[in-house]
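The data below hold one chain only, encoded as structure tokens and taken in the form predicted alone.
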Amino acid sequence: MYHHVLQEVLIPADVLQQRIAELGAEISRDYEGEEILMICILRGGVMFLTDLIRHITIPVAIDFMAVSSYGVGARQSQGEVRIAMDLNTPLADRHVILVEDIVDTGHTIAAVLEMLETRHPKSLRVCSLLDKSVRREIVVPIHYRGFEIPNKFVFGYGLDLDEHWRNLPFIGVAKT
């Protein structure tokens, strides 16, 4: 069990269901009437993209970057982003959704930000489960936030600890 890691369950399942719904909702007015693409940055992202489509009323296309700014077992940045692996879907004129698990300095949402404008999409937004604001380095727009979260190590709902509870439906900190 996971209880020997766990300081304390900092959003339970049910207010990570209801945020998402209201997000996927707000997604769906904003983009009516129009096609979008959701680019998920693997592997944290991947359960709330998955849950997060359900609750999208127009059509969505999805496609996967795996990005890092964390070395093998780190809980801190290293800062150094690297794309381990790059789309298969050309960006130019879609309405593109970059989706997060968190962004917490800054820095990796910034080079991929940059990185996807060369690709020249018609538009291009952040949607992020969690928004660590408060060791942002480097101002980000994030366009759709679930919810804003202390500085404090979080795990499960995708996220890892160690590579480890990603199958948590809740968002935890982590003992220290």
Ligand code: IMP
Contents of the next structure:
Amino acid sequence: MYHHVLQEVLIPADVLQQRIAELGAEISRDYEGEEILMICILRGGVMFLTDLIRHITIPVAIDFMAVSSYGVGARQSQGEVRIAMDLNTPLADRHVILVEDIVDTGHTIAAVLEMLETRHPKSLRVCSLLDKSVRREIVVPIHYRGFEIPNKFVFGYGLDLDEHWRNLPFIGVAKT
Ligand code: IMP
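Show the same protein again, this time as the form predicted in complex with the named molecule rather than the form predicted alone.
Okay, now the whole complex, with that chain kicking things off.
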């Protein structure tokens, strides 16, 4: 079990699901009468994306991209961000929402937004489940935010602890 790596449960599964339902309803209202393309940044955002789209009542297309950061510390990202796996879908003239698990320093999302803007979407917004804003090093717009969290390393619900425990249904704080 996970008790040797878990310090505490930060966001229980039912609280996560309740907030995700609210975000889905908010997105559905904001884009009423439109179609949207939701882009998931692998791998951390997968669980969030698949739960979120079940609460969206307008037509949704999904696509996936993977990025890698160079100059990365063990549990942080910084430095240059490159596309490791690109989208299959053209973005021109589409309403696009980028779905992330967590915005930490902001470098990943800032770099991805810059790359995607060059493809001329009709609109481009960010939806992040978690926001560790005390660690922010670069200003990034987060239009849809699940939870503000403290400066602790978290895992579960898509986020990994050294590539394990993405499968947990809650967000936990890792033991240090
Ligand atoms: P940023 O570029 O610093 O905003 O980092 C974003 C990425 O770092 C996320 O997509 C995660 O993959 C990873 N990350 C940042 N904080 C955490 C954490 O507390 N747990 C797991 N992954 C994290």
